[in-house]
Amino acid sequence: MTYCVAMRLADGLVFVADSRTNAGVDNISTFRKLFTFGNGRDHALVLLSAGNLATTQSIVELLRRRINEAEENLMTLPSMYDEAAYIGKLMREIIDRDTHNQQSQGVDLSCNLLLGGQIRGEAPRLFQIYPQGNFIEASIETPYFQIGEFKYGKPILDRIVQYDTPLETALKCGLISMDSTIKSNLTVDLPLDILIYETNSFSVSRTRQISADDEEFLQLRKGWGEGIKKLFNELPQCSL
């Protein structure tokens, strides 16, 4: 399983993804689920993935290959809407191909993707792409999307994240959302990949990986846990 969250905010975009993949309690691996595509001039894209690993790896490989080989590719499309439609079509083709070739053998080949970024001439945009290839776009009223094991990390996002939330504050909220999920679900775990995209920067280089010994994350985790306990103890009792 996995957990990824992406936010479209007034100042840009924020992405957080874990890296655990498992096919049973004794088959646990680490695979990257955050991928970047950009040319530093007019296209900057970030893709988060959850679902069948073979499907998502095929999608990423073909997207990268087509940038160098195909006339129509991620770096030539004119809008983020076109990017989402292009990736959704490719996803559907891969799932249909592998199902037709009887490679699935009862395995769920579907995946879900979050695509965020900016193309020069329009504001940053964020899409959630479904296994069927269709997609929806984040809005001012709904500024974030989650995929994977999202239920444990949703409450804090609902309480904190708004369209005008500063990028660093949103990242902190995303990390706490991730830590809450890790605490409650063994199929989600470190290391984490995080990325902040600032509007009109056309750079996807503001990223890093958070490992199990990351001091900043450990302090955030400790402060959040102790803060919840302190606040809970200060709440008034309910009478019967």
Contents of the next structure:
Protein chains: 2
Amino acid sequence: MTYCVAMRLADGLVFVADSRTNAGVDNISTFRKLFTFGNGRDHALVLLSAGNLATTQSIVELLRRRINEAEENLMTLPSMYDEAAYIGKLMREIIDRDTHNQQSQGVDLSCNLLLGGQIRGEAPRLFQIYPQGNFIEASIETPYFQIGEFKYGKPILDRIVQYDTPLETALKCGLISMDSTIKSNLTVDLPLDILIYETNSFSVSRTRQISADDEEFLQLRKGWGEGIKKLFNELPQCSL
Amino acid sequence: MTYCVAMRLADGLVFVADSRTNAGVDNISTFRKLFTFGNGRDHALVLLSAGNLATTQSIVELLRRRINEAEENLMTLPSMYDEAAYIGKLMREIIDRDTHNQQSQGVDLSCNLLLGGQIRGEAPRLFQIYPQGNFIEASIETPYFQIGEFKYGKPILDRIVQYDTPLETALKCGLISMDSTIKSNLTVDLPLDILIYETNSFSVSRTRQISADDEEFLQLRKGWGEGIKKLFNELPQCSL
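I have the form predicted on its own already, so could you send the form predicted in complex with a further copy of the same chain?
Next comes the full complex, this chain leading.
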């Protein structure tokens, strides 16, 4: 499984992705699920993926290849809406290609994607692309999307993240959301990929990987875990 | 949907159930999902239900009716294991009865149950009964079971509840777990039914309903919500 969260806020975009993949519980691997595409001038895109790994890897490979080979590609499309439609169409093509044989019967080739970024002339935008290739856009009222094992980590997002939350604060919330998910579901795990995109920077380089021995993340985990227990103990009981 | 949690702890059993049912998001009602059966002497049982309401209501009705009409019933079976098997068998019979017609095609008649209680001669025990009618028992290592919309409220249980947690503390944790679920999922809602069973009491009367204007629960909600935000704000950010 997978857990990814992306937020579209007043100051820009925030992305957090785990890297655990599994085909059954006895076949667990680490694969990156955060991908960046940018030319540093007018196109900056970040893609998060969940679902069938063969499908998502093919999508990323062909998106990259087309930037050099095709006239219409991620770096030439004029709007984030067109980028989402372009990726949704490619997703359908790949699933169609891999479905037309006997062996693929009963295998789920679908995937879910989050696409965030900015194209010069527009504000930053965030889309969730469904397995059908259609998509929805985040709004001021609903500034974040999740894919994969999203339920465990949703309560803290619902309590904290709003459109005007600062990017670094939103990142901290995304990491706590991820920590809760990791603690309750063994198909989500470190290392994590994180990225902050600042509006009008057209740079996708503010990113890093958080590994299992990352001192800052360990401190955050510890502080949160101990703080939750302390808070819990301080609250009064309900009578019964 | 539904969210129910039950715990089997050193001092007894704890139960928390919501009361929201829905057939689609436009058909929402309130139905009790916590049912008690006891004779005050040697049999004390609590049943929590999730799933098809027609199925679970039939199960409860027939369980009650058989106590008066049948020789083999909830108040005569010699062990909690036998009780779980008895209820699982009844569940299968009801689903079979309601499946044998044209109209039931494509309708999900299944349900999940939690059965906790004590029969004199045994310690208190807790079972989860699956839609197939088979069942598993809670252990010292895994002292709680959930049914329905369980993921939102699992992280706090994983952090707090252990076998030696006092009953009142476990109840508080169950209520916070419920609050997180209600906040993130509109198919789970108040009023809540709560019950504490103390080992060797053979009484299922320590129970009450928590409604939307319950002062204690509102205080717990408020304290938790504000405490979480304060804790979150105090924690350091991760550098990026």
